[in-house]
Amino acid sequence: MRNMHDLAIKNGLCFVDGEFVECNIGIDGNRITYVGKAEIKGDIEIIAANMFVLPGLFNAHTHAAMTLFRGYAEGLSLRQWLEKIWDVEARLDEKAVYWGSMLACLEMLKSGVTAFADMYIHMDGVAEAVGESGMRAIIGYGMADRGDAEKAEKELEIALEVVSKWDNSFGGRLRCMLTPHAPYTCSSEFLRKVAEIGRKKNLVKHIHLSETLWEVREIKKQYGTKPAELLDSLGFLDDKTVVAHAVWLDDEEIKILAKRGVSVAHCPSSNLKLSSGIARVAEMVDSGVNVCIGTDGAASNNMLCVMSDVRIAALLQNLRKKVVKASKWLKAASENGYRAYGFNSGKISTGMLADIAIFERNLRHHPLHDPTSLIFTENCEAYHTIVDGELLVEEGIVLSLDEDRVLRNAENVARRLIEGS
C-alpha cells in the first residue's frame, strides 16, 4: 500500500458499500486508490474529521440551462407550463444556453453534484459548460419530430452531430447519448429509428416517459396501449435505456423494464410542483428496477439539489407506507446513476473515477444515531466537491468558476429572453 496520495481525505464518515465507516481515502489521478483505516498522507490533504464523505452525487435527469427560467412559469400544470415555456425558449441561443449552464454547473457543484444527465437544445454550450467547470456529464440533444418525416431527419442530424463533435471530451468527463423528447412529441418510425442508431453506436437513449396521466391516456388513445409497453414494442427499451419521471407505470410496465434493465430517473420535485403525480418508486426497487434521483430542469424544480430531491423522494414513499431504507435512496442519489448511464463511480471504491462530494456535520445532526438520517435533513451546501479527481469546491468556495461572472451574466442573458416575450 502506498502512503502518498495526490489527494487525501482524511478521518471522515465515508458511506462505504452501505454504511457509514471512519476511513482515509487516497486518489491519484482521477482514481480512488486507496480505502481504509491505515494513516495516508497527500500532497493536498482535506480533513474530514466531523464530516460526512459520500459519493459524488449525480443528478439523473436535468436541463440544466433553463436555470434562466427559474420562478418565470409558477403555478401551472404541466401542460400549461410547457406551453409557457416552449414560447420562450424560441428564443435561446448557444450563448444563453451555455451562461445558464454555466449556473447550473455553479449550484450543483455547490451542492455536491459532481455528474448530470442534461437533454436540452444547442448543446455546444452546455458542452463548453461542463468543460469550463470541471464536472462530468453525459448529454444529448432533445428531439421531437412530430411526425414530419422531415423534421425527423434534421432531429437526427442535429443528435449526431452533437456525438460526433463531444462522445468522450475533456479526459472523458463529457460523453454523449440520444435524448427523443417523449413518446407524445415523437412518431413510433423515430422512435424506432433512434433504438436502432443507439444499438449500432453504443450510446445510451434518455427519454421522458409517463410523466403524466394525460400522457399515458394520450397514448393509449393513439396506439391503444400504454406507454412502457409502446417503447418496448419498438425495441427501444434495454439496459442503456434511463427514462425520466415514470409516474403513471402499472405493474406490468414497471415488470417490463426491470426485465429490459431500464434506469428510471425518479424527479419527485418536479413532479409535485407541476402536479404530476407521485412515483411507485418503492415498487420499482422491489422490482429490481435501477431507480437513481434527477431533479429536472430549475423551472420545474427551481433548486438542482441531489440531497433535497432524496429526502422528498424519500418522504413520499413514506406517505404511500412503502418505506424504502436510507442507505438505498443515498445509492439513488450516487452509485445508481452513475451506473445508469455507464460512468465507473458514485462508489467509495478502488478503482472508481474520483468523484466525491464532503459535508459538514452540522446542528441538524445532532445527536447522530444513524448516519444515513441524512437524508432527512437539508443538505444542499457541500464544504468539498471533487471530481476526476480534481478538487473544484475548497470550503463551499467553487474553484473552477468565476461565480459573479456567472451570475452577472446569466441574470443578462435571462432578462433578455423574458423581456422579449
The other form holds:
2 protein chains.
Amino acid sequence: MRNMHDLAIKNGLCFVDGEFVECNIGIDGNRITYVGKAEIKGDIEIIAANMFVLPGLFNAHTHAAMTLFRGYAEGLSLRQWLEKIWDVEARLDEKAVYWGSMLACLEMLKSGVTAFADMYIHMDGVAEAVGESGMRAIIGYGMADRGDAEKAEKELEIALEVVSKWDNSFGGRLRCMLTPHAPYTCSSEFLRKVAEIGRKKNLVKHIHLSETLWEVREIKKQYGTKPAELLDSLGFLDDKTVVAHAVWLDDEEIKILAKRGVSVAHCPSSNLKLSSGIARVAEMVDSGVNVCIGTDGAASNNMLCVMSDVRIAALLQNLRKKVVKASKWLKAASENGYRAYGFNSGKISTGMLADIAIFERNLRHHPLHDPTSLIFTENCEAYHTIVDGELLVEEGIVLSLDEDRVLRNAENVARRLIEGS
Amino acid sequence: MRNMHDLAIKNGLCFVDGEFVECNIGIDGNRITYVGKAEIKGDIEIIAANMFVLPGLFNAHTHAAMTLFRGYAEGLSLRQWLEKIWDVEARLDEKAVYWGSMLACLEMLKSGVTAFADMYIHMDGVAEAVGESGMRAIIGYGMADRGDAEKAEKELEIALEVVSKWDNSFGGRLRCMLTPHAPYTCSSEFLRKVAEIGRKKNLVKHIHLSETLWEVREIKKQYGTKPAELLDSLGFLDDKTVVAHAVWLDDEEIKILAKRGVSVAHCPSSNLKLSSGIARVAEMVDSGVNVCIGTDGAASNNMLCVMSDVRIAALLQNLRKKVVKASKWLKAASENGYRAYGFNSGKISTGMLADIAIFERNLRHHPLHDPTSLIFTENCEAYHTIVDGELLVEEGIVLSLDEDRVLRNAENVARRLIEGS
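Coords for the form predicted in complex with another copy of the chain, given the form predicted on its own:
To see the whole picture, the full complex is given below, headed by that same chain.
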C-alpha cells in the first residue's frame, strides 16, 4: 500500500458497506486505491472532517435537456402533460438539447450526482455536454415506432448511430444504450427486434414501464396481458434491462422482474407530480429487484436532485407502512444505479471507479443520533463532487463548467422554444 | 409617502396578492409602510434583484425542542414512535427544552420561517428561545388529563401560568394559546372546560386531530362519534381553533370545520414518515377551510423547513389528482398561518407586520417559466430573513444567535437525554 495518492479524502464520515464509518480514501487515476484508517497523503487533499462522504449519486432515469421546460407544464396529468411537452419538444434541435443538458449537468454535479442515465432526442447534444462537464453517463436515443415499420427502421438507425458514435467515449465515461420509449408507443415487433440487437451488441436496454394505470389498461386492451408480462414475452427482460417508473406492477410482474434480473429506476417525485401513483418499492426490494432512483426530467420534478428524491421515496414507503431501511435507500441512490447500468462504481471500496459526493454536516444533521437518517434531510448542495477521479465541484463551485454562461444560454434557448409555440 | 425607510428591500420578485411582481418594499419600525414601484431608500438597504421575496413563512404546528430527538426514533409507526419519544421526553427539563428550541429557531430562521406555533412542555424554555432568537411565535403547554380530574386541574394550572407569564411578551412577538394534546389523551369534560376558558380569555386553541385511523376508531369506540364531531359537540371548534394533521376527516367533518371557521395545520412530511396518511387538503381548500403548513417536530420530519413541506404537500395533492394552484400553496405556507393564529402579518402589504423571507434565485429556478413553481424546488436556505422589522438572517448568517454555541449545547443536552435512557 502506498500512502501517497493523487487525491486523498481525509477523516470523512464515509458510507462504506451499508454504514457510516470514519475513514480515509485514497484515489489514483480514476480508481479508489485505499479505504481505511491509516494516515494517507495526496497531491490534492480534501479534509472531510464533519462531512458525509457518499458514493457518487446515480440519477437512474432522466431526460437531462428537459431542464429547458422546468415549470412549463404545471398542474397537468401525465397524458395532458405529454401533449404539451411533445408539442414544444418537436422544436428542439441539437443546440437546444446541448444547452439543456449542460444546465442539467451543472445542477446534478452541484447536488452530488456523478452519473446519469438519459433517454432523449438529438443525443449528440447530450453527449457533448457529458464530455464537457466531466460527468459519467449512459445515453440512448428515445425510440418510438408507433406501429409504423418505416419509422421503426429510421428510429433504429438513429439509435445505432448514437451507439457507434459515442459508446465508450471520453475514456469510458460515456456509454450508450438502446432506449425504446414505452410499450404503448412501440410495437411488439419493434421491441423484440431491439431486444435482439441489444443482446447481439451487449447493450443495456432502458424503457418506461407501467408509469400510469392508463398504460396498464391500454396494454391489457391491446395485448390481453400486463405490461411486464408483455415485455417478458418479447424477450426484452434480462439483467441488462432497466425499467423506469414501474408504478403499477402486481406481485406476478415483480416476480418476473426479479427472476430476469431487471432493475427498476424509481422516480417518486415525478410519479407524484404527474398523478401516476406510488410504486411498490418495498415489495420489489423484498423480492430482490435492484431498485435505483431517478429524478425523471426537470419538467416533472422540478429538480435533478437524487438525494431529494430518495427522501420522498423513503417517506412514501413509510406511508404505505412498509419501511425500507435508510441504509438501503442510500444504496438505491448510488450503488444500485451503477449496478443497474453495469458500471464498476457506486461503492467506497478499493478498485472501484472514483465517483464520490461529499456533503457538509449542517445544523439539520445535529444532533446525529443516526447518520443514515441523512436521507430525511435536504441534501441538494454537495460540497465536493468527484467523478472518475477528477474533482469537479470544489466547495460548491463547479470547476468544469462556466455557470453563468450555461444559465444564459439555456435561458435564451428555452425562451425561443416556448415563444415559438 | 416617505421615500426614506428604516429598511428598504429593492427590486425583488415579490409575492404580492397571489402573484410575483417586481417591486420595492419599505419597512419602518416593525411594519411594512410601502409596497410599490417607486424608488425608495433605507437606513438599511437590501438589494433583492434576482431574488424571491416572500411573506415570512409560518410553521403552523411544531414541537420546537424535539430537534433534540431528530433521527432518534426512525422506522416506527406513530404509536410505537410515541412510546419511544414519550419515554425520553419524560427526562426533559427547562434547560433541555431551551437548547432544543434554540436549535429549532436557528434552523427555522435560516430557512425563512419567521413564526411558529408550538405545543410542548417546559414552555419557559421555549419562551426564552423565542425572546433571544427574535422570532415570532405562539406557544402553549401541551395538556393531557387522561381522564384524571386531579391531573386535569394541574395541567390547566401549568397552561394558564404560561399564558400569564408570557402572553404578549417581547413587544408582542410572543403570544400564548391553550393546547390540549388530542381527543384521545384528553377527556371530554377537560376539552369543554378548555374551550370555555379559551372563550373567556380570548385565547387561540390548538389541538392534534384525526392524525391516524387508529384515533378515529378509538374515538368512535369511546364516544360513538367522529373526532371533529366530538370536538364540535364540546364547543371546542370556532375561528380561534387550529387543528393539526386532520388526516382522516370525512366530508361532513370538513364541512363542520369550514362552518366553524377552524384552521387546519397540515403536516405532510410527518404524516408520511409516521405512516399516518394523506390529508384531504384539496377538499378542505375547496370547502373554504383555512389550511396552513406545519413541519411537526424534527423527530418526525426531520427538518423544520416549511418550503420543503409545502413541496411535499403539493406533490401529494397532485398524486390524489386534486391539483391545488401553486399560488395557494405559497399562501398556505405564509399568510394562512398568520391568519389561523390571529397575527396581522403574512402578506406583503402596507400596514402588515414586517415578516419577510428572501431566497436567492439559483440554477434550479432557471429557466423561470412560472415563478410560482418555486414550490417544486428545494428552498430551505433563506438568504435574508426579517422578523418584526429586524434583519435576523443576513446572507444566510443568523445575526441574533451564536450558531456554534447553540449546536454545541443542543448536542450535549441531547446526548445526556438519550444516554440516560
